[in-house]
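Take a look at this single chain in structure tokens; it is the form predicted on its own.
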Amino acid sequence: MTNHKELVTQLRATLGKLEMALGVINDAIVWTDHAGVIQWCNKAFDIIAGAPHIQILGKNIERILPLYKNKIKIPINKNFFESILRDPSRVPREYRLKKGRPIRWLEVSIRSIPAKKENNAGIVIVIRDITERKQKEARMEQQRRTLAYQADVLKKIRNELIKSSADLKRSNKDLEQFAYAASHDLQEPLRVIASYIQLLNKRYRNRLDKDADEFIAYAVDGATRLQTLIRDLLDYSRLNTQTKPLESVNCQALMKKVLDNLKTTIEESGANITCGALPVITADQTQMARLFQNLLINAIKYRSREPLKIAISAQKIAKLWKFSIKDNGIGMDPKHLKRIFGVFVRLHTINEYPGTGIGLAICKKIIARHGGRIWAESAPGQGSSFHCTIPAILTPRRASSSLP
């Protein structure tokens, strides 16, 4: 049977271990009586109080707190103690240490110690440094505000882009309708003018002086070029208004038809055209034929004095088919490579090379409608290579070709 002395020894050992455990924790703990006189505290409280342990015991906590540099005020008195006994919430209170740098935050928890006798009652105050947590919360709040601001800015930009896109589509549609109406309406009066000029040329050639014959020739040539220009402009404006549904297109067979249509032009130019295997894609067959035709005519038109050679090929790159038409013609300065796809852009005079400057613009519009892009590579005297991409939606046809 354990005697009284052993119990006291065990109790002292337990209290020693408990005091040792409370002494190594980071939270400052202090126990006062109902009058606020400190009965016990751990080493962490010594650090906060800025005084040795022995100088703190028996002192009123109001003399220890506020911490003189930080101005924490805990007004402990009888009324305060009674309010603690009546407070069921026991919510910790947070204090921001305004003076001193860096700014610190403390969380103060106050608990009453119930006792049968009032003289033995007291309160326990736990002070925890929550500066790191507050700093983290502040950073998270700042990030939240930043993200909210960025989301708001992105939302506004998105709305503006949607509005701008709608305005641009409406403007493009209006321009296409205007170009169509203008070119369509101009055809009839121009046809009448051209007819009468040709009639003048037929009836009065060699009947007037040389100047009159020259003027009539200029008028006939101008009317003819204007008719061609209006016809090309009408074709350009129809690209988006008169389209056909996308369908399976055998580019191998389509290229053969295009070459058959250009047979006379090819024979006159003496062009040697080779064509590799071309795939089956999903596209507007009429527009794809126009694309191939325009690029081939372009290669034939700008040939050099050397025998003309044109190579047609297709290459699978990821989810795209890349079509290439390469020639050994006169080539062009690389600084013009981006300009040539604009409407009415010409690098040569009418006398040097005829045309309206719309052919490549039509090619660019066709490729854009099919979700691809078109570009050129060239250098003076080194020929030109025109490349364009089309999404590879269908399985390509692996067939060889022996086109003329």
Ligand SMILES: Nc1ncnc2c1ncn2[C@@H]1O[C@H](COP(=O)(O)OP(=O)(O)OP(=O)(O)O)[C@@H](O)[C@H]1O
Given for the second form:
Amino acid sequence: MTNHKELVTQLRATLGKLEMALGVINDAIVWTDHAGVIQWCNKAFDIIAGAPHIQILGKNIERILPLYKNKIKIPINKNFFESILRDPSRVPREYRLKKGRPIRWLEVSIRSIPAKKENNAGIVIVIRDITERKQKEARMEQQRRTLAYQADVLKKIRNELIKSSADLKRSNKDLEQFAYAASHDLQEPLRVIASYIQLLNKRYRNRLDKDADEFIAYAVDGATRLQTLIRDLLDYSRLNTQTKPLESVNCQALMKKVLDNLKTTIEESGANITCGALPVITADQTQMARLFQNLLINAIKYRSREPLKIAISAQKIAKLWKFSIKDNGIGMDPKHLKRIFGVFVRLHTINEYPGTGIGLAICKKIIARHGGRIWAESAPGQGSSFHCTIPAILTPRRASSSLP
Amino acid sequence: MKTIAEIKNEKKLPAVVVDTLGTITFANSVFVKVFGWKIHDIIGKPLTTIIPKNLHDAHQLGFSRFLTTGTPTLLNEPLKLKALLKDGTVIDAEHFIVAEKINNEWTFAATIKPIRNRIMSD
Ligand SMILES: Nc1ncnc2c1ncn2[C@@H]1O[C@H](COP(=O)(O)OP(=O)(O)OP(=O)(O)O)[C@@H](O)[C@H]1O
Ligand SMILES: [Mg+2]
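Now show me the form predicted together with this ligand, since the one above was the form predicted on its own.
Following is the full complex, with the preceding chain placed first.
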């Protein structure tokens, strides 16, 4: 009798510890008979079931914890348990639990425990709450979808941009062709007008009255200016139509030639010109000469009373060469710095400084064709700096193509 | 709060007393009448005699846990639980269980008040 009591006490202690251990684990454990009637369960199961222990025991698990696989309820009925007995796979399955409470995701492993005595056989169900993991997965999926959607939108925008940029290029080209055709076709009648007015001027000056002399003089002047304008416009239009393939250009040598050509003008202006080392680049030699010349002529033309100083330099920045021409001339209001690159844009009247306002527009077009950028820095009385960039390496394919 | 002595004196409701091993040491006359046992048959039997089979495991685990920790979870309040009659009938009954340490050993006593509807056992 005492032995029996000792043994029972020992077993009780063991069972008590086991029960406590089962109580502290996070996974829910339920033991049911083959019909699904709950015989015991641990504390974690109480929490998932949302009911006190006492209300769970002896009930069928299907009533306590209806499991759903997506939207289909998995009936834990006799058939269900029979299928488990036939196929005692331990692969956990995921279920959705919705019982008037926020949705919980459960990973359920079910295993049948055979026993010699039918009464002791049963089914062990281990349930892990994987709601947090599921939510995280859902959030990641959501993020992935958002990203995919954004990528899609970006792609569409990009395609639109490509399309409109193509449209723009086309209409630019049309416009250019028009300008070219117009200026070209205007030249001939204008030449006729100009020559006859000049003839008139030659033959009839001082033979008519004073007014007539004056009118003829104005007409001569106007026709000459119009001829210059038309010539410049034609020049500008031809920049893209009459191009030479890009080649290796020694800018140092080219600049020397340009300065030689401008020798008289430079000497007259008394300019002091310094020139740093200039690189060899891939470019259209004639156009580069034109670019340098236009910028130099401007620097000389828009000089102040100060002795004129012009500094020419080049600097390598990443994959670009940056050319700068800096003067100490009259400068200009920074608000005009963008405008001056437009066709026929001038900040002065023809009487103050001669010119048609095409020089910088030509520069801009040349630089654009070479895939670079041109801009100016200036302030009134502070001199001006004109900078432009040209890619240091042009691939042969790109080099031979003419950009609009 | 009822005491074990009070429960032993219970005249209207079935009442039992159980020792620390889970052996029935006392049953009153109402219990005998309701559950269908003869008094000398029930004394000395394990408490599981009057608990439906599918709740035995849960009972043993809970009972052992209380003995190990001394922390009650089901004591001193009315509880609706199943009970097993001698003829195999399972009934719903309102249990009121108390525990006392007597001679340094836990002793338990309960009143078991049947609730109307009887359920056939499986
Ligand atoms: N170095 C400079 N200093 C000050 N102002 C300048 C300078 N270069 C250009 N500008 C201003 O920018 C305007 C546009 O220059 P752009 O070279 O295009 O035309 P232009 O010199 O007037 O005429 P063109 O060069 O066609 O004979 C000029 O009228 C002038 O006001
Ligand atoms: Mg100019």
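Only the largest set of C-alpha atoms that superpose within 1.5 Å between the two forms is called the rigid core. These numbers were taken from a predicted model, which means no experiment stands behind them. Positions refer to the first chain, counted from 1.
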Establish whether a shift of 2 Å or more occurs at the C-alpha of W31 between the two forms, with the two forms superposed on the rigid core. yes
A51: CA shift of at least 2 Å between the two forms after core fit? yes
